[in-house]
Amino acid sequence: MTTPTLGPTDQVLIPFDEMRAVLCQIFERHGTSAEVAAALADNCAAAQRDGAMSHGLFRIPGYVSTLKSGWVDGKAVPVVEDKAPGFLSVDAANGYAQPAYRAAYEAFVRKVRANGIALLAIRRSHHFAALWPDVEPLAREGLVALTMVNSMACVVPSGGNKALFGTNPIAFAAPRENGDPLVFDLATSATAHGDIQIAARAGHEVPIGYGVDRHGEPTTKPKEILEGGALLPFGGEHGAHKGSALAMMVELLAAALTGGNFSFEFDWSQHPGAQSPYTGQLIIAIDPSLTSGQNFAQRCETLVQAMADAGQQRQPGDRRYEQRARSMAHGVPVDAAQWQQLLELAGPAHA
């Protein structure tokens, strides 16, 4: 493909399989095996199809720079441990987690209609992307989901005054009777990191009680949350106890349940580009049909509409199932400068 010559802030419209495409391209270039390549492919792609802009196409230069700097292995093999009727274990080999949790998925769903709930542990796995991926299928297919993955350390606990959890995502899905899943994907961080990361190279401010910079104090410069500072947890000035307790939930969840590192447990310095935090995910899914006899689904879209009768006028995953139909249509939004680059990282064949 050649992209038109274009301003710095003009835009274009990528179809999403060839974008696809150029993403897997890029990741067997740059040291993964084509099975990685295409299940990052499909995480990152989709977070861009859907409007999820720090989680799609801005995080391939860290995909690139952390492969480059030795910290992942981009052919690692996962291997999937059948440890009870009702939990799967994965080694993800310190590869990443999205291919380590497709080798496992099949099997996964078997157990969940076997037994009516299972879990799937993934360990020394790298996950640096959007959650909501993980948990959608599942919906699609009856199930309900929840997971959860532990980050490096750049989230303050309450009442603490160093960084120590991860933003420590959770997702949630759920399936509805007349429509696309319930969805959420929310950081128990009063903001997700790679916000800062797009705020901070815009030269955009944040909001007071995002973060805090190197002495402690609030800030509202995402460099200096960045530089030295950390995140604060979600909640607020007098709320930041819960954001908090989640995230030391997930911690056990994520990292000690499964076996992988706490947020704080790994070091990274003798690897200069590294970006992916070497944790653990937790996936839970439930088969709703073996509860009382009631039509999950149905009982699902009566909450729906009863939230709407309150006057919530969107959805959990309704903007994102807009900008999904939207670029479907006609072709996911890029800046333009950042497709160029793209393109150039994914070989010649390409720019």
Given for the second form:
2 protein chains.
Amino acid sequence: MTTPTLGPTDQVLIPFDEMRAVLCQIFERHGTSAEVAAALADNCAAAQRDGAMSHGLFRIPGYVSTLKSGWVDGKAVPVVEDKAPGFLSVDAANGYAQPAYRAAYEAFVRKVRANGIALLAIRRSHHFAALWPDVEPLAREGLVALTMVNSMACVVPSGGNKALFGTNPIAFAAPRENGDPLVFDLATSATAHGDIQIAARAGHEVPIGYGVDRHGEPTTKPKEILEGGALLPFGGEHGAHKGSALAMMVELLAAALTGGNFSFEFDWSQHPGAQSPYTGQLIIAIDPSLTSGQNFAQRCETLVQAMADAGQQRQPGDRRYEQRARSMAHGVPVDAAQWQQLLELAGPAHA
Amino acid sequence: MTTPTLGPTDQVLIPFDEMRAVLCQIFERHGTSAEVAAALADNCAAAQRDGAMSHGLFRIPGYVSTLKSGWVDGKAVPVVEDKAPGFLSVDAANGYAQPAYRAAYEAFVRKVRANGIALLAIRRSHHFAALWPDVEPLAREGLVALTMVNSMACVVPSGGNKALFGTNPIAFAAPRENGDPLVFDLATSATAHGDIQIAARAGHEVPIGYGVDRHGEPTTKPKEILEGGALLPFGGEHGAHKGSALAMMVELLAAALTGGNFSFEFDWSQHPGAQSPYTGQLIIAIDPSLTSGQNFAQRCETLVQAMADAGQQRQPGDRRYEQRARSMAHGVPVDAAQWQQLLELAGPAHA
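Taking the form predicted on its own as the starting point, write out the structure of the form predicted together with a further copy of the same chain.
Whole complex next, starting from this chain.
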């Protein structure tokens, strides 16, 4: 096992495949099927590999405590339902969203190519992960993809005084002719819940505008946001109504349209340790080869060049691709103590 | 003609149908076909009726000068192309987007109902109007709808130093069981270009964060933003990269995917007086009757109730519906001098 330290930072560099195997072992040891373990490990290892730390290994203890609590079914078998030529549904059966998506993926892509556009509506699902891994593969197949997932009530609607929306991220991916896909993944909240948790653990303050305390007052203390307070929608002083409108759209598309729960509807009070929201997810993909005029991936390249010429140094997704290349060449950076904990969670074969 | 004044505000109240008829006459007198005039008049009169002043009668002089400049073809005949079961394209043939949309509308709705989801890709089109009138009718037919249009380079990408994106609005509509549809229409720029123009005419300042001057420095002076400066993406100090990512998505979906121009690609320098961007528009609609589980419009009602319970006083679209009811009951409020100018533009029958 290759775990060279990085000196004073207490980081180790773990080969990607080794990390993925340890994650599979952790998931299976805590009650998932092999299929579910593979889907979750792929997602989590990819986030860590790409430097998306708040959705990488940081999430593993949350997955484990959720599985232990009985809140999610780690062995759920998703049921795919063909509703119409462009409309595919999946009942995740109280399992994770990623294996449900995987079960429907090939049929979904066939529908997109046959119809020009199709949607995949996942319900009764738990999404506890970064969202961009759900759209990047579609762009690598030449498709344009958009996805939304609602989560758990922690965001105050614009003008309101009570948490209602989830952080409700939107992710988008589009193929380029000469480079990795353009991919973004943005919370419709002022920041991601995971980033507030990380700031709380690290003892950092957060900027004003990120959240409010239990009295609805603006605060810079992450603990006040997490304990009875709430996040604000993104948009800033004059634009939070726009972030709030987008968060509402995510509730309607990811929950109402799929048949899943709204972010404020599920009750996990009987499952102490549960952390994954039990909601829904919508994925829409388009086949741009039907476009009139020029090749879409070339056009995307034209826009990328124009953004660079306008002074935008990095395009959406670039930071992840840069870290991905380093991780694959040298190993994935992991906090040494965190890695030791994960090996313990994985059990005897790795302990 | 009923034009009672409103006292010191110098407003007149014009019956909706009379206003619409005057607008039709203006458009036809300045070179559009009767079909194009009807589509544009419906849109503009609806915006004024609903209190969306920056996209109401305020736009008419811009339409007229654009038509006079020869930049747009007011008699263009759109060509509808059936690309795939879920993919419809329209070549607007250098005409306005609204008549192109109208030409494809019925076939589009049939595709949505047959496939569960469909898209309408409009290219070579001029969109100089509010966007919500394009989605509200779909929601009134029980469909969920999303549309995006790119415009003209006036927004700096996040981290950049040059205007590149348009104000690139996104509009969304969803049907409710017990009320008018939930509808929002938001510019991905910090504010709409029309609102900056109105502030400039009124001599008002705008908040910091709305735009930069010709040197890329933040400014509160609308004229400095309009004359060589640029708007910023929405999102505020810590979230403008999100607004910028959404603006990029609009360029890709409304232009690259449709076969239209990016916001920075068209050259109207040979057409002094031209104001309407020559780009593209994407409309996506979904039939929520295929949803697993409960009725979508009922679920929408549940969310509306929850938003009200969380303290959100007005739901997206409510302000427009309230003004609409007043306008239909008492006449549409119009500045008296503006109305006189419009009557002159309409020519002899009304002058």
